[in-house]
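So this first bit is one chain, no partners, the form predicted on its own, shown in structure tokens.
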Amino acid sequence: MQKTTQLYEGKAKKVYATEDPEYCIVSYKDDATAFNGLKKGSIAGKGAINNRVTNFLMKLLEKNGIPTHYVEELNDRETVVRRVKIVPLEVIVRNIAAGSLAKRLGVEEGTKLHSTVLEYCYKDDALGDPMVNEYHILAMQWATKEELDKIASYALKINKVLSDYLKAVNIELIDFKLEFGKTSDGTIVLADEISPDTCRFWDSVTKEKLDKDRFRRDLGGVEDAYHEILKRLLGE
């Protein structure tokens, strides 16, 4: 499958049309941003790692009954995906208090939550991706009640599958962001990516951060952290 016109360029990826209107090609970049694009930089090899880690985890989720947009990995940086209309919501799944949640609720980062927390943010960079609830989503018609129930159900199942899998390679899944899209026939599928850019991964034993927080917080060792995730998941 060949790229034709560029449809979109985001902070971490470019999306191209193909000769088949049902499919796109996603190309991952090494660009890194944080705080809604206020902090910018580059992480060597990030694009290739995120592409491969995402595809590995999407295939794992497919095997466990979660429909995704993944079709085929073309090379280190490019993947064929089903063309979807993105539901304009970021779905955030939290197992342990970290980042904005710890700050917002005044709890210490690393505090175990008594139950999994699901949060929704409206995808709009200009507004700073504001947090919204189910009432906002239904009122603004970003998703129907049925679609939102399905998204929530998928998000919780994804959390269980990924948490269990990552535990086996000594990675604790602290929290992560998901995006969903609708295919041409209206089916809701998992889209976007699952990578150290979109997940907080901590070493189960040392609690060392193995994700984009190393870039956000100027902790150093960013490339090493991304490579460590690739190594633990794909053995490379």
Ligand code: TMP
Second form
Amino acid sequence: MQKTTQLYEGKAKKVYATEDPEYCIVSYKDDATAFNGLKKGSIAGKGAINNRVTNFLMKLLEKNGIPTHYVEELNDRETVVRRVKIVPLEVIVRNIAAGSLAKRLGVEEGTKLHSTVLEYCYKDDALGDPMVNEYHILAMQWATKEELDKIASYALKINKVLSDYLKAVNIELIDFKLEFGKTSDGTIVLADEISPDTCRFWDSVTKEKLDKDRFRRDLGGVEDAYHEILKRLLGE
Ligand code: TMP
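Now show the form predicted in complex with the named molecule, given that the preceding structure was the form predicted on its own.
Below is the whole assembly, all chains and molecules, this chain first.
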């Protein structure tokens, strides 16, 4: 499958049309941003790692009954995906308090949550992706009740599958962000990426951060952390 016109350029990926209206090609960049684009930089090799990690995890999820947009990895950075209309929500799943939740609730990062927390943010850069609840989503018709119920149940199942898988390679899944899309026939599928850009991964034993927080917080060792995730998941 061949790229035709560029449809969209985001902070970490470009999306191209193909000759087939049902499919797109995503191309992962090394560019990194944080704090809604305020902090800018680049992480050498990130595009290739995020492409491969995302595809590996999407395949794992497919095997466990979660429909995804994944079709075929073309090369290091590029993947064919089903063309979807993105539901304009960031779906955040949390197992341990960290990041904005720790700040908002005034608890120490690393505090165990006694049950899983599901949050939604409205995807709008100009508004800074504000947190919204189910009532806002239905009132604004960003998704129907049926779609939202499906999204929530997929998100919780994804949390279980990923947490269990990662535990076996000594990674604790602290929290992560998902995006869902709708295919031309209205099916809800998992879209976007699942990578160290969009998840908090801590070493189970040392609690070392192996994700984008190393970039956000200037902790150093950013590239090494991304490589470590690739190695633990794909063995290379
Ligand atoms: P937060 O604690 O900053 O709200 O982040 C929660 C999770 O969502 C964390 O794993 C990082 C991920 N995330 C994104 O993927 N994109 C974003 O723009 C933000 C703010 C967080």
